[in-house]
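What follows is one chain in structure tokens, specifically the form predicted on its own.
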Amino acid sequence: MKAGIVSYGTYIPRLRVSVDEIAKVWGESPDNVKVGLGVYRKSVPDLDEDTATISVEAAREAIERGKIDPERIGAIFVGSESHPYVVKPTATIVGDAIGCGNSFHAADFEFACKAGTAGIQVCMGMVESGMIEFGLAIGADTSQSAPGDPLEYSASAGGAAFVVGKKGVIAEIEETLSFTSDTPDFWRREGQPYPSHGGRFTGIPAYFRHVTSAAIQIMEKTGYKPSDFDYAVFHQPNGKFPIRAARILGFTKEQINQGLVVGYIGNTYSGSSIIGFSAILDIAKPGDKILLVSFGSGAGSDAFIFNVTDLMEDYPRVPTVWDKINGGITVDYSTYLKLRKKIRLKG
């Protein structure tokens, strides 16, 4: 058996804010921010909620999930452009909040929107060495977005955490690779609250350039073409390109609808195509096959391609994360402000 995903676990806040609600402060049509960018509200973290809560609380529905011992897995590594600490691991804060003991690796990834998907290459190449028996790969965010900015009608929160190992896999991994390039797309300096963007720039040399190669180069390794897969997951900036992506490459709407989450709760960045991977295997039925292509900015993409096993039949998966998203808290703009700290006390 090949390394794969032996249980997964996700988070997302239930407070959520309206693009329509966004949209009326800063005096924008909500009809063609909705139409523009297909996204119709966005979740909100809460005073205590950041990529570290939202990490343990992922990892704690994986591990309960898939009846883990969790002093057997190996490392954590948890991705985010996010992080609560600039030097201090939120990788250590998820060990010791599931009860991993200390005998273990830990470490945190960034690279933009990507960093969970390059969690789940390193567990794997760990796991199928031998050096570690589970690892455990974490995708979370509380994206920032400046007043104003196109960014705040999508940027939000959430997560996702898989278990990898060979011993209980439900989806075996059977390829991945990246394609990966120095395009300066999205950006944010040291000290800066929150990022910059190359407008239009991100879209073709950026995103569709990135996507479209990982997912073309992993099809002719491997001699499939997108009618071989049940389902097909793309990351999702907003509700449009992934859809785009998905047309360019030949792959039917229905098969990424059930992956398609960004409408309802924004890019949760780091979370993104996982998110929508797990509300994929949410559903799924042994012996399909799921394509996942993730996206970071600066840039790069990592491919994969999962075999569901027999061993999916038995794997609770309730709540879906459908239910999550379906759940939640209507916020104003005020509130939401607040939230996020982009109203600040004086002092």
The other form holds:
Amino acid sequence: MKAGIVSYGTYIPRLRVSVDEIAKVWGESPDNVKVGLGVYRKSVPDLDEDTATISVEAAREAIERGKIDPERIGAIFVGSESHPYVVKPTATIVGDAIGCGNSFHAADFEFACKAGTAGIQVCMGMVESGMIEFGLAIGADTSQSAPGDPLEYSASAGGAAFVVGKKGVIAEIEETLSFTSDTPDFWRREGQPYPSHGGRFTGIPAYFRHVTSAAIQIMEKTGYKPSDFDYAVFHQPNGKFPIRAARILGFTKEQINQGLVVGYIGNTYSGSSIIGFSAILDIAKPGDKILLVSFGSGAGSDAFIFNVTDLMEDYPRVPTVWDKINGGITVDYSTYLKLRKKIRLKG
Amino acid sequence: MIPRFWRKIKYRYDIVGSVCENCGTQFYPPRNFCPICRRKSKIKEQRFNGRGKVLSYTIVHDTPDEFKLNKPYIVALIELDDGPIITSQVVCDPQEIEVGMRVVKTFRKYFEDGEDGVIYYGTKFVPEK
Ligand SMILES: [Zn+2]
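The form predicted together with its partner chain is what I want next, because the block you gave corresponds to the form predicted on its own; please supply it.
Entire complex below, previous chain first.
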């Protein structure tokens, strides 16, 4: 048996701010923004939530649902562009919080929004080589955006965690590959609170080039065509890009709708494509074939082909990702500024 | 401050307490001596499952400066389903909390030691869905 997903868990902070509320403050037309971005509201982390707490909650859900003995997890990798510390790992916090002992490999990954899927690939390699029995790969973020920047409509918070192993696999990894190039479309320098980006013209050379190249390469390598897949999910920086990528590649709306979560929680960065993938796993049936393609600025895409196994029948999947997306409490823009620490305090 | 906290990380990150196997009394925070059995104490570490109900609570409006952003916040006595009564913060709207409400553990930030200091994490509770 090949390595695959043994269990998964997600966490989405319960607070939300609407695009209407943000647009009102900046004198923009809410309808133009909503139509232009395909985003209606986004998740907001509470004051006591960050990438570490989101990672722990997602990991705990994965461990509980898969009934995994934490001591058998031999590696933890946390991918994020908003690790709480610049120096000091998030993965160690997760390790102690889930009680997996001290004998485990750990590191934090950074590759903009694709660091979580990079973790899945590393865990897969370690499992298949026999180095570890189970690996825990997490992608989580509490992305910052400058007030008034277009990113403010979408930059949100959330994460997903995957236990990768060979025993008890619910979704086998049939194939994975990456497409990578040095493309400075989006970046944040050391010490800067907010990221910078190349603006609206970076879509073609960055997102679309990497996502479609990785998808085409993995289909060429395996001999599959879009109609062979039951579902597909692409990184979701907004509601428009993944739909356009799907159209370019020849996937239908029916194949991508279940995993298209960005409209109601925003872009969760490292959590984005994998929360969408988790939403698909929530309803997937044995035999289903799923294409996942992440994207990280800078730039690269990881593509995966998953085959859902018979064990999915008995796997507990409630509350679902969509249950979590549809819940939530809406806050106003000034509360949002306080929560995101965009108000400067004296002293 | 830092060493004192990190020795307790295990007990704060999850609800890890102890039980006296001689009399069955459970402790959180953990104790390594049973006040009932004294010399006959047989203490074992125990992880509690983190579900329970609110026995009593108070809403804190007057906070030290480092919690100014968080106010008001709720501190409650929580009776664990499989363990002792513990004190913890409950994260929800103060309008929402009531005695008897079901709650479940969650991993949250306690506080930050300034902008360049250590970030302290631990267990809080949220309403059970
Ligand atoms: Zn005793």
